[in-house]
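To begin, one chain is listed below as structure tokens, in the form predicted alone.
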Amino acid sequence: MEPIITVNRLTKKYGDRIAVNDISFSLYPGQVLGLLGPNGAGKTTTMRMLMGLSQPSSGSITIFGHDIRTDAKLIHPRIGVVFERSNLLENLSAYQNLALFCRLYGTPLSEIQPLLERMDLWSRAQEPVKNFSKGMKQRLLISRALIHRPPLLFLDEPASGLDPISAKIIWDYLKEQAAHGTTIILTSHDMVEVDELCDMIGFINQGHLITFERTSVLKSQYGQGTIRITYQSEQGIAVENLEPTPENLQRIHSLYAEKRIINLRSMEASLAEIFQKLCES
């Protein structure tokens, strides 16, 4: 499978400071990239060079098989943005926000309507976007950046601040979007929507890239790889760290079938432990 994108040594220089070191990873079809990192870390930089806004001071960005600074007008057309703030036509409707964007690619306007359904805004699709909640305009936001069907999506701060129905809405959506194939890149300090939606994390500190791994590698090397189960025992209450071997596993099993487990949960470190010790590093 070839990648979706490929970074190489790609590095941003201000002046003398470097915002962006040497960075290089790839993606692939229906990969979901958390990009995290403390404040000033680099992470809008590297947004903005992936998206073709922002130029390298060296290194190669390759998206679609095509380079981000030659061949920009081939990637854009492919692609889907949503930026942290609102840019939306606040006076317009929210069936004429997507209808422009429909006409700009090409997209037939019977797309609209199932995806207004599917983000529970079909019922508003006449009202001035002006009126709607914070949650609303960001439904329709990511509903404009998918409705011309781009295989990579880039997302800054996607639910940031938003109602839980809101989040949920967008959180499935984006997920069903990664099943079929898309590729999206996001960055938040939410550490449960990132959990919810990123199989692959990239932390970066300073300008570097110091860790790009599966989310699910990460939980394990920084946590303990055992699960801690509470059960009601001979003697009284115990609490044991066991580790998830077959022999293991058919106890806690027997243990619930006996009514006994108390409480069960996986000793894997969380995201947000994850990060404070990556900062730390």
Ligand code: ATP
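Residue numbers count along the first chain shown, from 1. Rigid core (definition): largest C-alpha set, two forms, superposition within 1.5 Å. What you see is a predicted model; the values in this text were computed from it and never measured. What changes on going to the form predicted in complex with the ligand:
Once both forms are overlaid on the rigid core, the distance between the two CA positions of R69 between the two forms is under 2 angstroms.
With the core held fixed between the two forms, N248 has its Cα displaced by at least 2 Å. When two forms of a protein are overlaid on their rigid core, residues whose CA moves 2 Å or more are considered shifted, and R9 is not one of them between the two forms.
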The other form holds:
Amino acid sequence: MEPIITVNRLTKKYGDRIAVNDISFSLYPGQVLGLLGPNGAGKTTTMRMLMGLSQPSSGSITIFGHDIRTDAKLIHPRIGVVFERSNLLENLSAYQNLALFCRLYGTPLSEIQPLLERMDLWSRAQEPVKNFSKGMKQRLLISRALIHRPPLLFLDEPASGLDPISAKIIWDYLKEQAAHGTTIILTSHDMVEVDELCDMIGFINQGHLITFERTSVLKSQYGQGTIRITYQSEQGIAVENLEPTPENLQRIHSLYAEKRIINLRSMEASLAEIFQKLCES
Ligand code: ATP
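Go ahead and give the structure of the form predicted in complex with the ligand, now that the form predicted alone is out.
After this comes the whole thing, all chains and molecules, with the earlier chain placed first.
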């Protein structure tokens, strides 16, 4: 399978300051990458270069097999971007906002209704956007970025600060797009959001990509290596964290045989813990 995007030795300097330092990675169809890192780490600078909004000092970015420096015109119609918080046309309706983009991309207007229904906005489609809540505007921005079905989507904090219902609508829709092969790159400081959406984590610190790894691998790498069992004891339901020693494994086996195990899972690290540890390393 060909990568959707390949970043090779990407570097950005502002005078003497190196904002992004020698970053390389590739992403394949359907992968969702969360770019994480502390404030000022270089995430926005990296995203801006990937979207073609800022020129790298050195290194290359290849998207859909094209070099972004020479073939941006071939790349841009096939990407979706939700980066600016509110660049919707406030006096136009939700429908009109999407219709403008449909005309721009040659997308049939018939795509608008199912998308707005999916985002729970269809009943308000004819109202000016200035009447919309923050959550509704964000859902509309994401709809607009996806109306032309781009294979690559860039997002900045897709649902942070939104209520759980708006967040869930957005997360479910993005997960559905990824399952259909859309590659997504997002930045977020919300670890719940990252956990919900990202199967890959790129951790940037002081301009360096210090980790680029599957979320599941990171969680077990940074986990405690213990097993949490919930079981029926003489006194009622009990929970214990056990080291995986031969004695403990034998005990778990016996509890299983006695049908007393209610739940058993390995203790993975949370993304917040991983973030903390990566910042300290
Ligand atoms: P945050 O999480 O706070 O948004 P970030 O990881 O997105 O941070 P960047 O905005 O990419 O970080 O900034 C990386 C570094 O580059 C910072 O030291 C920042 O001050 C610097 N920087 C960014 N843009 C410019 C610019 N236009 N001119 C000079 N320095 C810049």
